[in-house]
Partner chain sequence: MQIFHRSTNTLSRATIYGAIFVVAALFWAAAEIQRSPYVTYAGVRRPQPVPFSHQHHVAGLGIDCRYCHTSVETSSFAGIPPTKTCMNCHAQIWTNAALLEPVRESYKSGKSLVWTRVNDLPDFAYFNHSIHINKGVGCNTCHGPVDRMPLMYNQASLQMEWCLECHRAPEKHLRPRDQVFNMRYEEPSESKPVEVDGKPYTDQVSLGTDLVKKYKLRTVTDITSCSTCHR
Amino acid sequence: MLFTAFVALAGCRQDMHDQPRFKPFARSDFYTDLRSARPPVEGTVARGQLREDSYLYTGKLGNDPGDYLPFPVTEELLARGQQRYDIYCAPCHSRVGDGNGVIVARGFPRKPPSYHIERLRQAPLGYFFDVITNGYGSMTDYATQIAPRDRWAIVAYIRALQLSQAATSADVPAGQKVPSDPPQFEELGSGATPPVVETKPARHSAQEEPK
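Present the coordinates for that one chain in the form predicted together with the partner chain.
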């Protein structure tokens, strides 16, 4: 019986299990760089990837950054921008964009600037797109990690963050009330630092209570 079992098992092979094909990013001994994934021949344009609209892919008009989005801003786009921002940007720039992200706190020699400084509040939208695409200073480019449309969504969200951090109660549409008082920070947009503790009684007591 053992002999039969041995003969039967000798027929077992892993040929179907390990087929002579490459899985994504598998090692190949055929090419000198050992990569089975080959870069396309230079100048290749894949179907649907012809970059006709240069503004969509560079954020620039001529040499200067433009100040509009190449497609309409919708609520979905901002939500997408927020999601992508939180994935790719927040580790360093923090969720409120003050440059106090968790990675920075682990010992970056220089922290990224806050989005809420005057220079960046005045910067055109295309500037942010260009920085995501090509990097800036010690920030590397995110062109391979974030698709162009998502980069624009992030740009829109950054602008929304900037507006939100400098918003006043006058920006709230009539008939709506702010659910709670925003916390007070020592420096504008410093969500990563603890808010200043209010020692006075409720701040809005002096104002009229909305009924």
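Requested next: the structure of the form predicted on its own (the form predicted together with the partner chain having been shown above).
Left out here are the partners and the other molecules; the chain alone remains.
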């Protein structure tokens, strides 16, 4: 029995465990450049990095910034944009986008321009995307820190900030408008009377109670 087990174990080979292989960055005489680590085949693109939609990654149509988002604006998108904006943008630009962020309050020498000036209110959406991607002036680029879709979410939120600071009653949908003046009693119809408000008699203090 022991002899049979010994023969069986002797037949096991380690070829599958000890396959020929190169150690990382080892020299190889097989290749003309003597490198064992081979570069990807020319033209190889990693999954998800083909970037077929150039506008999504540049914000430009040719050499000019576009003025639309590459996907629909939703409540979730604006919420994401607000979150990313508060993290990356608000320290300099402030929560309302007027350029008075905490960094400026602590002595940063160059105050960012307010998003609410006419030049930036008229700027196309692709302009903001390009600035976030490549930087502008003393502002560094955020291409590494912020993914392209999150950059667009921030752009959407910046536009929402601009609209919120300059909105008028005409921008409110008809079904959501609130009258600026409360209705008067005579407007409620003939015979209408003001609502009756019940009041309790005032209580006198101990000093004021009659003897």
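If you're wondering where the values come from, they're calculated on a predicted model, not measured in any experiment. Numbering follows the first chain given and starts at 1. Definition used throughout: the rigid core is the maximal C-alpha set that superposes within 1.5 Å between two forms.
A displacement of less than 2 angstroms separates the C-alpha positions of G62 between these two forms, with the rigid core held in common.
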